[in-house]
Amino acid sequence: MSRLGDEVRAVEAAHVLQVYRRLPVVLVRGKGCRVVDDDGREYLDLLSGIGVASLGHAHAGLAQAIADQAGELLHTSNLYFHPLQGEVARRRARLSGLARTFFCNSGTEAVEACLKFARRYWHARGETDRTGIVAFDGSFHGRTFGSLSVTSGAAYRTPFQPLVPDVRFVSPRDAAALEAAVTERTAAVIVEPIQGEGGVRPIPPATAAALADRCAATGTLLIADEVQCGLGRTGRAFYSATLGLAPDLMALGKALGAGVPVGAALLGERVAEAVAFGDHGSTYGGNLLACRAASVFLDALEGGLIERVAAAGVRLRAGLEALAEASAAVGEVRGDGLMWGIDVTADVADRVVATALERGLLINRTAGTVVRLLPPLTIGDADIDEALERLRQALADAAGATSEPAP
């Protein structure tokens, strides 16, 4: 690593809170699906900042829009109107079918808002004891107290308990348990249509059907967390519709700003009518810079990007399935569009992120033994093919290292 890299790590070690286990690489620039480190080495990026750099790196249109907006007006607060917020909200309503938008700064904040608005809905109806939330095993919704309370997993939860009470977890593969858990005291069910951190696991169709039926029977609100799987990531606008779900609220983030922090909670009209002035707020939420970035992303999404993701996903799926067929270290391949999880053996999982880095490929491990791929939505066919070859080599490197005899 260069002198710059050494300096960066030394300063971070002294002054940055140590909550991230970083890979030993300092990234300094990028273009499209590739990034470059401080030594000038190039990497193919199959993670896109955990699904955030949706239009790739250094996107010319986004860079120009951000520069133009910075030269005009960045922030006014929500004490005043500005020209962009309503237009972005209108376009999202057209995509989602949910009439109202609350702007915030991240997917976690969007989840937090959805939980608050669900509680507010029942309070406005006079049903103040209807406070229960049902969530799923394997879920990840964020790290604030509300979002963490509906996130599964002792490692996330235990150091911060007690969390928000009245939350019940059920298996996404147990439709009967879900039906028993959702009652007339349940305020809302929150679901990731495809669990991301939980290993890229789509909710089974039988569970989705049971969820839709039980919410309809009890009046329970449905919150779809589409922070990772929404906004075109699967080759569809939102994956909840693929499962036959019609959410009352939806949390969005990640891809929406294409790298600029922005989140959104979407609400149907009946929930929105229960929300009053002062019930929630955000100083930065919906600022001009974030809305300008979201507009650039929505232009791309509505201009053929969803269809391109669907086609790219077919190519990537075929390559991953061929890779799984050829490697004993690779098991199930799950996902859709440009969101994929690859089960690998535990010994390979321990090394594959590092061997991929050595091969000039950025990937991620989640849920213990799952390689997760979230490339930019703009990735081209040639980059897909090259990434698949580098991934094949990285998996072989990892498997070979684990089989070598001890010296």
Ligand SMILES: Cc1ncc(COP(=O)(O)O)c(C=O)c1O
The other form holds:
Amino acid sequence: MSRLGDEVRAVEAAHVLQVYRRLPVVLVRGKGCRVVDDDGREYLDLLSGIGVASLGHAHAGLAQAIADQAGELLHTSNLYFHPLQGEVARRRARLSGLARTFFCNSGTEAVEACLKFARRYWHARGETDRTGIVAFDGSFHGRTFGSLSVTSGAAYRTPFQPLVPDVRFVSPRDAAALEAAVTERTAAVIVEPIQGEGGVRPIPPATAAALADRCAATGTLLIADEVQCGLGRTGRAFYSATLGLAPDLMALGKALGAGVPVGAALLGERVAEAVAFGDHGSTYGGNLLACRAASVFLDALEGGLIERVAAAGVRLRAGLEALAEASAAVGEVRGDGLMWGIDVTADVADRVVATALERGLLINRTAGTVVRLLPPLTIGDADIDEALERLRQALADAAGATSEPAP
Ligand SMILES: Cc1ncc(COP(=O)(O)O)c(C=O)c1O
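What would the structure be for the form predicted together with the ligand, rather than the form predicted alone?
Zooming out: every chain and molecule, the one shown earlier first.
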């Protein structure tokens, strides 16, 4: 590491709460799908800050919009109107079919808001004991008390118990268990249409069908957590629609601000009518900076980005499937569009990520054995091909095999 790198590490070690195990690299700038470290070394970024830098790095339109907005007005609080919230909410409604937005600042906050609004709905109807939540094994919804309570992993949960009560977990592969768990006592079911942190696992169609049926039969609210898989990531606006699900509430974040912290809880009118002045709020939520960034992202999404992701996804899928075929280290490849998980054994996963870094490729490991790719939604064909070649080499290195180019 460089001198700057050493200094950064030393000062962080002394003063930053040690909750992240960082890789040994200090990133200082970027452009498109590439980022550069303090030594001037370039990396292909196939993770985009865990699915956040949706338009790539240093996007000219976003940079200009943020600069313009900073020169005008950044924040007013939600005590006053400003010109941008209504318009951004209207565009989200058009995209999702859910009429109303609550503006917040992260995926976790969006989940938290959805859980509160689901509770509020049953309370408003006088069913104050209808508080049960059903969630799925392998889920990740965030780390605040509400969102953590519906997150399944013991490592996330155990040190912070007791959590919010009345949450039941079912396996995403057990439709019968789901049918039994969702009753007239269930306030809501929360689902990631593709589990992200859980290893890039789409909800099986049979489970999705049972979920839709049970929610309809019992009146249970459906919350789709599209924080990671939504907003064009899979080559569709939202993956819940692909599964035949029509959520009452939706949590959004990550790609929405293209790097500016933006979250949103979307609600259909049925639930929105139950929420009253003062029920929930956020000082920063929906400020002008956040709305301006979201507008730039929505411009791109509505301007052909979803179709572009679908095409790029076909190329990436083909390349990953070829890699899986050629590498004994790879078990399964799962995903859609520009969201992929490559299942390898646990010890290889860490080595793949480390050797990829050495070869100038940013990826990460999730759910123990899964190497995950979440590139910028704007990635071009040449960058996909280059990333696939670096990944092939990293897999070969990690598996201890030769890294000569394929014939
Ligand atoms: C599906 C899902 N929900 C919620 C969250 C929490 O989002 P944030 O880290 O922005 O609070 C994440 C983060 O990875 C996520 O993947």
